[in-house]
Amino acid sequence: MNQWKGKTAFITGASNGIGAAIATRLLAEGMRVVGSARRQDRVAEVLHKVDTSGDRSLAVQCDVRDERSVHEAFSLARKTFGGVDVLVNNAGLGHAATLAEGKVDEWREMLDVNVLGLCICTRDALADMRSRGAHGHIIHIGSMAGQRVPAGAGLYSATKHAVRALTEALRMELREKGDSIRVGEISPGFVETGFASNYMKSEEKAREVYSRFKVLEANDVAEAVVYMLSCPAHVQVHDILMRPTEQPT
């Protein structure tokens, strides 16, 4: 990780779970991180447990649906640090719900934070990091759930398939314009988080999935972030597939 020691990531959705995790084990690196999130105040807290100077380190609003919102969080990112070297796109969600009894605004919720939003901040990062001359590194926390479509999942599955071609449609376009920057997608399976909480509407049915097995720890993810980001230069790992042992699908 030496090469991003006082580089600076951006990650978004760096509230809770897998997002504060990885912000804190960057800035355990020697990175410095902006952690974003709808919430700014959470954020500061997640940062300030390994940042108590508040010199490496920055909390933002930022609501990844918002075009406006997200050029905001990046304006001052390159204001306060001087640029994005990393960005992690993780902020996401989840709502089951069958395709013949879903809610429109539970659909179009997902697609906007999964897709477009990953869209939006992909696109601001990229023009920061080729206004500089960056060689910078793009990771997207997708799902397992976008390698195969659970039961009851249908459009939750389907954004995440499309963090996958999005992925793969970055990549291509780097490599056409001979652009040192580097993409790959993380999918973890399940992991201890609020997304199955949030998924199913009910803590008691969250708790249950947990307790089938051990699962993934959101510091799990973040070890594959550090460890897609210390290959050198001329490798790419294009993808991480993570399960708990124990998931059999």
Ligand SMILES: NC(=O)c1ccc[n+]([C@@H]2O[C@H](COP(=O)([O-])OP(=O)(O)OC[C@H]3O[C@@H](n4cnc5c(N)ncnc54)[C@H](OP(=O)(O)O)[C@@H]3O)[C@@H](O)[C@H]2O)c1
Given for the second form:
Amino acid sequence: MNQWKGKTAFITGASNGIGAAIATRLLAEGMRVVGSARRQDRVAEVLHKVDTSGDRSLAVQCDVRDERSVHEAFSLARKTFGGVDVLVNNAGLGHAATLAEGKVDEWREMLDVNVLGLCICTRDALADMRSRGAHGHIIHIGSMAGQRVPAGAGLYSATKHAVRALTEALRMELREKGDSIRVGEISPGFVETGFASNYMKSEEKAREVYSRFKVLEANDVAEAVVYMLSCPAHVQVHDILMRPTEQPT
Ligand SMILES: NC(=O)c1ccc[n+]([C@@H]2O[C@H](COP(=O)([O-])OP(=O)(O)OC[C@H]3O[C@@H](n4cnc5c(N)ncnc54)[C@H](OP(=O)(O)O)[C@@H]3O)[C@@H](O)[C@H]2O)c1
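Structure of the form predicted in complex with the named molecule, please, following the form predicted on its own?
So here's everything in the complex, that chain up top.
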């Protein structure tokens, strides 16, 4: 990770789960970290645990559904640390909202956060990286639900299939322009975070899901991010699929 020491990573959804683990790990690897989420106070707590002096981290409030909010977050990152070298598009969520009976508000939130929010953040990060000629890296947190369709999760799965398409589309756009910026996607299976309780609207059901077998920890995904970033400039690992060993589907 020497190539990234002192460089800046912008992580969306850093207030909990996978995003919090990635922020913590990249700080520990010597990077500067801009953590963003709607719950800014929780992001600040996460970052403070590693960066007690606050010199290498910044917690910003950002709702990725709101273009202006994203723009302001990137402006603040630029003002504080001079720019962004790594973007981790992690903010995302699922609702158990079937195609037959789901609520449009829940479908829309999944599309707005998982797909459009990711595109807005990508565009702002690219503009910043290109303006400085940065050898940047963009990482999307997809899902195994973007590789096949879990029963009852049609809309969520559609958003993660979209993320997969967007990863490849971005890779091609970057190559076409002769950019040195790399792009990659990490697609986890079950990870123990706040995801399941939000998806099923029940802490109890979430506990049951995570106790069926040993599921992934958020740190396992952070480890995959470090692997992707650690590759030399001529190596682009753009697809990592990871399941809990015992996950049958
Ligand atoms: N856990 C799993 O089993 C699993 C498996 C595969 C993929 N994933 C993916 O992993 C990513 C992270 O999820 P997680 O498992 O860590 O879930 P989590 O613990 O619920 O965390 C979700 C994060 O997304 C943020 N977020 C949600 N809506 C947002 C918005 N409108 N604007 C900005 N941030 C927003 C939340 O922050 P605020 O609420 O503070 O805004 C939170 O930090 C998601 O993309 C998810 O699809 C998860």
